[in-house]
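Just one chain follows, in the form predicted alone, and it is written as structure tokens.
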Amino acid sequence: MKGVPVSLLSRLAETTDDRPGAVRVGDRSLSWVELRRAATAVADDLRGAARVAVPATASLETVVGVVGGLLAGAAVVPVPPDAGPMERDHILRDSGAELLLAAPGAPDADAASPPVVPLDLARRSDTRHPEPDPAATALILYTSGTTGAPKGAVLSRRAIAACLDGLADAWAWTPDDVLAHGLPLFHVHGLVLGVLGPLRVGSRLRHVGRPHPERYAAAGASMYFGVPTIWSRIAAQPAAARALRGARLLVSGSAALPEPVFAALAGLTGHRPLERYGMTETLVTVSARADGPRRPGTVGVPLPGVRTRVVDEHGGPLPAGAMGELQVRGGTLFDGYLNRPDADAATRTADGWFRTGDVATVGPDGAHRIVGRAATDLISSGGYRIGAGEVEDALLAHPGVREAAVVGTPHPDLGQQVTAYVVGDGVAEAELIDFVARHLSAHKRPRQVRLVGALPRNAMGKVQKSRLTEV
């Protein structure tokens, strides 16, 4: 896109705009110049560190910490604030984070944590840090797969820039926009699109904290980001939905937007929501355009520089309209999973395409429709991707659990909920839900635990998850 800086944060580095309220999180804000100087003070403290962990709360501290890490040329590792001790320790250990940024009043780090660097928003610096190589790692985002602990997806500065430039083109996103959202700041949607996007484009940001409908209604923005759960709740409050009529774009992602919610939003706000598609490993690759059609159930066309194809189970190409696995390639793809060459190999084809694991169709006009997962073990709940295997491992850590199988089951608000089937001794549903919530992120806890006498298995001993509802 013409006129967009090559370096990831050069708009922030070049600005002289000291008007208040450029970046607001909750009821606290910074001007562009204040943000740059506060983040530069953090970068001064991080000089020489290769990887830095940042507790990713919905706060100005997170924004300043992430930007400071990027200015310093470090790879930033966001840590979910609701991560239990097992998950947090895994992320810190697996990422090799050398330092941990912490705001005043944060809980004391334990012995297993890296050294803590205080994060003080009152400090300012005007040091000029050199621009890192575009190929350097910007973020290591931990994402759940179908088995085991989360894997660290390594995202380069170049890939993030390519994604954001493609979205700026597709969405006609300019410095005149004001973006509002209430998304978590430890994954692609909330952090890359929702924080680094405004910093690259030069638009203002309003993070509303918890994404309550009334907070969206009061934001007065031109663009709003949300996941289907947020949009469903806004559509259920007509007054809040009508308050968004003055917006330019309502963007939905992270899971399919139900058609009734699409229709309700269109009627109440006067805007047909714009849907897009992506993954942690690919960033956003496909999106409806601001100047193009927006049809419920479709996620648009590939962004500039991105190619897609739909293949059969043998990897053979399929014609338009046929259903098969969606594969992508282009400049937005990640560099691989940290310390996991085996997982890397499983996601790449011999000719260089990334296997998304999603089933899709592409119409004659290029419009993509995501049908579902190729596997049954990845649960999409409230905009989060949750690996069934990780929840199963947490349940099996309970001394009273002998067997566990986890699936996604329909939920009217979340899309899917985490449902666990457990064979155990002297355990109760509430006890197991609380146990998982203490060890993993709270959103990964089962919403329902069904205690059963046995799990259905095939002749090879593999649990047949399709038969769990029969037990």
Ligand code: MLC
Second form
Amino acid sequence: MKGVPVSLLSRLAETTDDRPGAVRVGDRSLSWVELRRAATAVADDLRGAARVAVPATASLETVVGVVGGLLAGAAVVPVPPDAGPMERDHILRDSGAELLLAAPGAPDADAASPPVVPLDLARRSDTRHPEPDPAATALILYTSGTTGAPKGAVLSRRAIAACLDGLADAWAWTPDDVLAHGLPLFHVHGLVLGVLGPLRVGSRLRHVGRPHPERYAAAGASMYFGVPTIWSRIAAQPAAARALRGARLLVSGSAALPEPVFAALAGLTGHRPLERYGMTETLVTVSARADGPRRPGTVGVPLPGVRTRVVDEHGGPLPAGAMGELQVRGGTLFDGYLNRPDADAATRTADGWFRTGDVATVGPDGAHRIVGRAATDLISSGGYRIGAGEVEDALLAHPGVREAAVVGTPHPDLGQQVTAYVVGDGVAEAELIDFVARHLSAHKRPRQVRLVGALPRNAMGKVQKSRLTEV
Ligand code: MLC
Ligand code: AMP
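Next up, the form predicted in complex with the named molecule in place of the form predicted alone?
Starting with the chain above, the whole complex follows.
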């Protein structure tokens, strides 16, 4: 896996490295050459499909399916494996996926799906598929807004390449690294950074299945990725944390790493965790550097080719250190939301910057600090971004629910938990939690449902979420 990559997967396309175990997920692995040949066999089956969906379990099938789609030049749509019918049908319909790449017996392979192309890891092919245009769509990733169903963020091959090359530079990430993590494979963190990253850089990958501390401890890697909940669980198991002393870099992202977790990890592992900041729509834009300072509460500096600014509520510039909305621009940005020009327009300023909706400060040394989100209707739980509106809609689909309001409340392990306030007729908390878990991805289910007589409303009849805790 040598040479300068000219396209997203060129290293994989050119490799002759057939040493076993380059890409491991759980207890199964493939060499680089095996991965390319298995994924090429998938690409051969796609017959020019423009968009293909992959039920994104944490499995080698997902890696081969995604890489097969990318080799064929298709846009890949990962489907959260536990997405209930509401979310799954929306993703399949909205994305226009023409085929579903699925392992035999995979949950998504049913009558309502697009035609299924079976994923068989034993197959091999050496077809040379033409190199897709760097401007072509690589991934459509579904992400929550404050209201409504998730939106498909369209990410080009060159945006992903720009992000990964920026991270390789910032983190001194090389083919000598071994990356370990246990993140889901349907989001930027686990899929783009955690799978396409090693493929582009040429480093080996150990996906540990579920992100249990003892599995991280046993992985023997040089780099580890995790969301703060994972790091906090590792810090709470000192033996597991100490096993990471031999690593080179512990990377945290997707939500703010609490300062006590930073300190505990630094003490137990001997490494100050490196924090980076990103979004589905922008990929990772800001990161601490391997050779730079790592201060708790800060997420570093813009990646090469990325610019940031902090503005006031009118979009006006703010002096260094002032708090305001973070806006970004550069080569890592998405191409827009699929089928949603309205939502798309709302995210861009007239002068071409992307509004992150995150409140931040930038110190005189350029260090970025993410203070929180501008919208209370976006909840950050376990590193997942969850739209309150989507959970409210799911609750309201239950016949016993008359009104619902969903907020994020502090949670020691998850950062925030989804808490629902419900006005209902004869419904029980556990029933509503299960109902949401069945209709949406399980991580979107409320961890707590408070049954109340009425929701606090203002004179216009709008729910006053800030007053919910007084109910
Ligand atoms: C629980 N489960 C239920 C259920 N209750 N299923 C159905 N009905 C119910 N009532 C099941 C779940 O499906 C799951 O099954 C298991 O129980 C545990 O689920 P959980 O409660 O969600 O696990 P938990 O331990 O709370 O999760 C913590 C976590 C997780 C940290 C492991 O939150 C996580 O993986 N977070 C990562 C999020 C992430 O990758 N974000 C990146 C976004 S990209 P099973 O089968 O799964 O075990 C981004 C950009 C950037 O933000 O900057 O990175
Ligand atoms: P998503 O689009 O699901 O990837 O979620 C993106 C959001 O995660 C951002 O808008 C931030 O609010 C949050 N986020 C990502 N990384 C960090 C970080 N290092 N610190 C604080 N928040 C973060």
